[in-house]
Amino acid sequence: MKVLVATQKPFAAVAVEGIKKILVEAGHEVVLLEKYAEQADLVAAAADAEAMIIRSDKVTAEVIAAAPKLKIVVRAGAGYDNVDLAAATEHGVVVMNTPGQNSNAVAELAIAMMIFMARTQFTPATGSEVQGKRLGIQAFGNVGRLVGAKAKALGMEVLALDPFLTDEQIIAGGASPVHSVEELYASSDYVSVHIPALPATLKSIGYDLITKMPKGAVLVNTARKEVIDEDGLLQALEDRPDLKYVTDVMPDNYALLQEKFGLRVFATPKKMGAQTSEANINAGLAAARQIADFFATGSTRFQVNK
């Protein structure tokens, strides 16, 4: 089978070699498309691919329609909103992610961002400590649990909200459960966002929620920018000069936020959550193994389109 590894942001060289080794030993051909300039390059390269490994690359309906042999797409990472799941399902293409492979990298970044903002972006101004503060975690999956464990090690009190988990499961994960998003925001000095970008969550975090946060609170977003109502965020920061926002997904209105609020806001230049050598390698190798297993045994363990 021909496996296309399509990455505008390439894997580390050691990850690429590992991916090739896994797939070639399983009897597959590996073709690389790295640092491509246009979406049309991906469309063209997918024409005879039977499997694809991607990172943040956009597998649109156009890409899927142009790839009649395509049977599986694996997103090396947890999020998969860059794949048109409906189009994939319509064409009989299995879509998988690699949950857990990037989790520690994202969790470490979330904690680093909290400290960065607590210390006023490492400027000479007097900052504060995270010890003794309350951290609310919105979605208590792989990343959320790791954030919670690291926060507890720093002496923070951890609250969590996850509608897919029972109170007992949240407690077993080391957090105190809360039962509404309003309660989570109102109770937390820091809120760390880990929800996916789905129709129900788009722009779900806006003025009303943000302004429920206590005085001096910080909103931390290492999830997706689409879950934030950016107009509501701007108004909340305008009306509440004590609040701060830090994100790994640059808002569309970031220049305006910086101009108006200075050190109260910060966004990484590019999404950095999974940008560690360890996560890079882990996710790439996991994707390769999942493709090899799919063709060898039919395994669809991490399928996200049903």
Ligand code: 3PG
Given for the second form:
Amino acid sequence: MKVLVATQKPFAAVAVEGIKKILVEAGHEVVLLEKYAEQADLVAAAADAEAMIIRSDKVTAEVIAAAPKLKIVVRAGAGYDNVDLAAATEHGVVVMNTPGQNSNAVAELAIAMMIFMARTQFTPATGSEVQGKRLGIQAFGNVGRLVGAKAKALGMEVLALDPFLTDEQIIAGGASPVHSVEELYASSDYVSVHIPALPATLKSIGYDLITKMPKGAVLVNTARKEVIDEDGLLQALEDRPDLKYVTDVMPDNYALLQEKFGLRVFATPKKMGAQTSEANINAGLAAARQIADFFATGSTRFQVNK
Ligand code: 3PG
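Please move on to the form predicted in complex with 3-phosphoglyceric acid, as the form predicted alone is already shown.
Let's see the whole complex now, leading with the same chain.
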């Protein structure tokens, strides 16, 4: 089978080698499309693909329609909001993710961003310490739990909100459960966002929530920019000069935020939470194994469009 590895943001070379090895040994052919300039390049490359491995690459209805032989798409990573699931299902294409495989990299970045803001973006200005502060984790999944464990080791008090978990499960994960998003924001010196981008979560974090945060609080977003109401964020930062925002997903209004709020805001230019060799190897090789298993045994473990 022809497996297209389409990564606008390429995997580390060592991960690419591992992916090729798994797939070639299983009898498949691997085609690489890295750092492509246009979405049209992906559409063209998909034409004869029978399987695809992607990262945040956009597998739109157009890509799926252009790939008549396509049977499976594996998103090497957690969030699959970049795949048109309805179009995939309509064309009988199985879509999978690789849950947990890049979580540690994202969790380490969330902690790093928190300290970066606490220490005023590594400028000589007097900062603060995270020890003894309260961290609220919004969604206690693979990344959220790792952030919580690392924060506890730093001496932080960890709260978590997750509508899909019981209090017992949150406590077993090492955090104190809270029961509403308002309570989470009102109780946390830092909030670390780990919710997926879904219709129900789009722009769900806005002025009302952000201004509930206590004095000097920091909002840390290593999830998706789409979950933030950017106008609300701007207004909140305007009305509350004590608040800060740090994100791995550059907001559309970042130039304005920087101009108005300087060191109170920081965004990475390109999403880099999962950009470690380890995460690339874990997620990339898992994706390759899932494709090999799918063709060898029909396994649909980790399918997200069942
Ligand atoms: C994910 O959902 O797994 C992360 O956002 C990583 O995305 P990336 O593979 O594009 O870095």
